[in-house]
Amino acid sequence: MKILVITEQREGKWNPVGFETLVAAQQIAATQTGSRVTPAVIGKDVRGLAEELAANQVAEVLLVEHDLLKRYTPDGFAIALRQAIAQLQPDLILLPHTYQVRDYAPKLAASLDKGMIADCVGYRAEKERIVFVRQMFQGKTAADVTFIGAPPWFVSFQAGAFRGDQVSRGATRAPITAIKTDLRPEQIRTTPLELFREAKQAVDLTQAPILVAVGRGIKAPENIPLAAKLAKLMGGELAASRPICDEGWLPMDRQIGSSGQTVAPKLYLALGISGAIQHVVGMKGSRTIVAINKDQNAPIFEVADYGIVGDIFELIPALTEALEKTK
């Protein structure tokens, strides 16, 4: 099986979860004989991360290099990846379920007239198909999904589904293939502006490595600080469950759940979130999961690493007392 993953990157720089894809194509691959993973990059004057790509254990690396594509546009992007398909010829396409991937991977799918199996959680290998994980209803439910007909065959992965650090290093350099790209003006019928700046008050909680998250269990906004400077001493972010940003306690982009933010840091410490399953499918590919929680029975227990049965009034000050004294 030739498995083609698609990375993103923004002006030079990589988007993390291009690494979560890699690395369910290396797993996906170990389970099919005689696999090979391909990684590509697309944009101008990228291949100094097409080289980065190469230190990993993949056969080859394609760079799919052109003036037009030095901005995103739907249209480009698309003509020149199915020129790249084209040429590989790869049987699954992975792709990071990334707001650009939602733009332009349908039209994708649709111009080679294939469907797509768009933000799933995992996957499970049988015999002769490769059944992927898609959740249902915010997370309620997961259907498993396969295709019928013939390949190539898009799939793109939910951030957090897999954990980036993850990826397997090559023994040697893989070899890099410049796709020759054909593509004119005239096929670009939108006008890239100037990208996209959240507000300075906007964080992406993606990218950081520790987050400690409040829930109803703060009890009153007033509280919110002594999160917040844990949070700081951690060398973290803090987030939110949805009831705290629905009251106004803390805005929109610091929430985690299905109708939040997806996230996966190396540590997820729980304050006083009981773990409904809207928040849960949000971080629940975090590496430690640390809940404190007064009940017992808080569901958010069944996904923790390590659960404190306590007030979190009475422990985040002894923990906030403890990190200051290492300062």
Ligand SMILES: Cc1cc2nc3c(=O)[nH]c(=O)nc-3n(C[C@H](O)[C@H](O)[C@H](O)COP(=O)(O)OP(=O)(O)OC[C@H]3O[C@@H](n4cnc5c(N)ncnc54)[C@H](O)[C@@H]3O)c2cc1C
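Let me have the form predicted together with the ligand next, following on from the form predicted on its own.
Coming up is the bare chain, nothing alongside it.
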């Protein structure tokens, strides 16, 4: 089986999730006889990154370069990668499930009339096929999904599904193959403009040893002070899931998750947070995770060390009272 891994870089810096996908490819390859893993790097002036990839246990490295690939556009990337795919003829194309991949990979697959199983968390190699595992219902269920029809098959893996530090290094350096990329300016409809960060960072939650995080279970902005008081008593900072910041109940610099901060405090207390993957990726590295949720099947309990199935409007006051007593 020929496996193509599409890595991701921006301005010459790796997105580390690409290495997790490379690990996925190496692991899948080990289950299939005669497998070849070929990572590709795409951009402008990225030969140095291709050299880095060549030190890993891979068959070869594809270098997909063009002036028009300096900045990401869905048209440019889809056209260039289609040319790389035509040349390599892979069976399986693995991508990290990043915002960028979400933006172009389904388009690339559809342009070849092929399907993509997106946002997978794992796989199972069975006799004649590979079963891909992904979440559904915001993590409340998992699903086994398989491909129908002829390859190539497109799969993206969620950040954290594999460990990037487990990548196997090669005994010898792999060859680098430059793909002849034919791209014209008029084929690219999007004009990418500047990248920017929004609000000022008033707090740096990455430095807080304890975080008390509220989710939609807190119901109304009037209830936020209850959690704020508890955070203060515990010697921690207040954090939140995305909907709380979208509503403007707390500023965006308190948002934890893929579009907010990534934190790893010694204690993370999740109050009324369901545990959607986009939240969990931002906090699962915490040393101790406590979840309080009225739904015993809430996915947050999958990553929690301690759990209480209950109503936060009973438990926040109870915790507050107990802490006040011992002060």
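Residue numbers count along the first chain shown, from 1. Throughout, rigid core stands for the largest set of C-alpha atoms superposing within 1.5 Å between the two forms. Treat the numbers as computed from the prediction; the structure is a model and nothing was measured.
R287 is among the residues whose C-alpha shifts by 2 Å or more between these two forms once the rigid core is aligned.
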